[in-house]
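The data below hold one chain only, encoded as structure tokens and taken in the form predicted alone.
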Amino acid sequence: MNPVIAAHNLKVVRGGKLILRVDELAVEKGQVLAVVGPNGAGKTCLLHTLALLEPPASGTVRLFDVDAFNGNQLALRRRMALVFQEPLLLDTTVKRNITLPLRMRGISGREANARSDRWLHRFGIGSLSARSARALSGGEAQRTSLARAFAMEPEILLLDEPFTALDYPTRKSLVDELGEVLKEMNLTTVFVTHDYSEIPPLTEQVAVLFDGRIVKRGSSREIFGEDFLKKKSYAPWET
């Protein structure tokens, strides 16, 4: 079977400078891949390119075995969801933050409400549906963002360090819940993180990005070693 996400000879240039150079990257259906690396390694650039938000200077991105930058961007974007570090919520209620994007995609009001209720409850914020998004805590806002993403019923989920701004207890709880959902949904996912403790609840597959290139790819044990959670200062791109 062809991978759901595939990049080949991918190069992204900004201001005349080569930012990203990925020879090969493949993510199979249902696979969850963590992308780690130092600041400035190109992690967010890679994610934005896979999300079709930034076209490459050369090379190809194929999603569902379709050339993604050959006039197919809009149709393919409708098959994915992207969660940023900032929740980027609309200035309306929590529930309308979920139902409005669905309605814009042609989903009926009844179905939009059903999906909204399902995912708000799944992420533990069903009681907040009528609250203004501006009144949410950081954790509540990110739960809303995740509920909105899953309500889209995407075939690809892209996560750009969505837990960075959260305190440790909130982050751990939300990561554990997300890990359970990803296992249930068998959803193809790429997530960028700088916190290694987020990896075990979500996946065993890791790609290390350094200076715009994938320098290592394998299981978390292969990349970090058996006791990597005890080595929070360990940087695999330095070995």
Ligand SMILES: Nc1ncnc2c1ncn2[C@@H]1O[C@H](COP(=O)(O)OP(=O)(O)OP(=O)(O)O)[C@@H](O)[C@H]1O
Second form
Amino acid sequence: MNPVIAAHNLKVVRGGKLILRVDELAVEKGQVLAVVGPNGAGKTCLLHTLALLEPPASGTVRLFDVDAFNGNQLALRRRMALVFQEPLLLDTTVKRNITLPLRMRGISGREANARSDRWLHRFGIGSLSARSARALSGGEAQRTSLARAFAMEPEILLLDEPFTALDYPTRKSLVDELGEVLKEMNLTTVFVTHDYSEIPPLTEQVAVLFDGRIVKRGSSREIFGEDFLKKKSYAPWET
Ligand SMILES: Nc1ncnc2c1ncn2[C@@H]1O[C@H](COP(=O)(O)OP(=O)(O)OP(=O)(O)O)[C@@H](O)[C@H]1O
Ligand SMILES: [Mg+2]
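I've shown you the form predicted alone. Could you give me the structure of the form predicted in complex with the ligand?
Following is the full complex, with the preceding chain placed first.
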């Protein structure tokens, strides 16, 4: 079977500068890929390109075996969900943050309610359903944002450092919960992170991005070694 996500000879230019040049990147169906790299490496740019938010200067992105930038981009975007570092919630209740986007896609009120209940419960915030999204803590807001993404029932999930703003215990429990959900769902996922401790609960597949290029791709053991989490400071793009 062909990969769900495949990028070839991708070049992205911003402000006259070449900021991304990815020769080859493939993510198979059900695979979770962690993308790591220093500030400014091009991680967000790569994710935005895969989400069809920014067209490349050259090269191709194939999603579900469709040449995405020359295909029906709206139809493809509806098959994926994005979660950013900032939750970007609507100024309404937690529940409506989940049901409104579903209703806009023509999903019945009954089905939207059922999905909202299921995913809010799954991410441990079933009791916050009627709460205003403005009155949520950072961790609760990110749980809402994850529930919203899963309620869309996407076939591709793209996450850009979703837990960076959270304190350590909140981050740890949310990463573990997300890891469990991803294992169950067999959902093709690209996960950008700065924090290597987030990788093991989610996946063993890692790509290292440096200066706009994928300089390493393999299992976390191949890239980091057996005991990478014990090292205080470690830059895999330097080895
Ligand atoms: N519109 C733009 N014009 C010029 N340069 C840009 C533009 N957008 C991004 N860049 C540059 O492209 C590079 C990659 O940016 P990107 O946001 O993808 O990095 P990142 O790996 O996500 O970094 P961080 O870890 O800080 O989130 C950076 O050097 C950034 O300054
Ligand atoms: Mg970024």
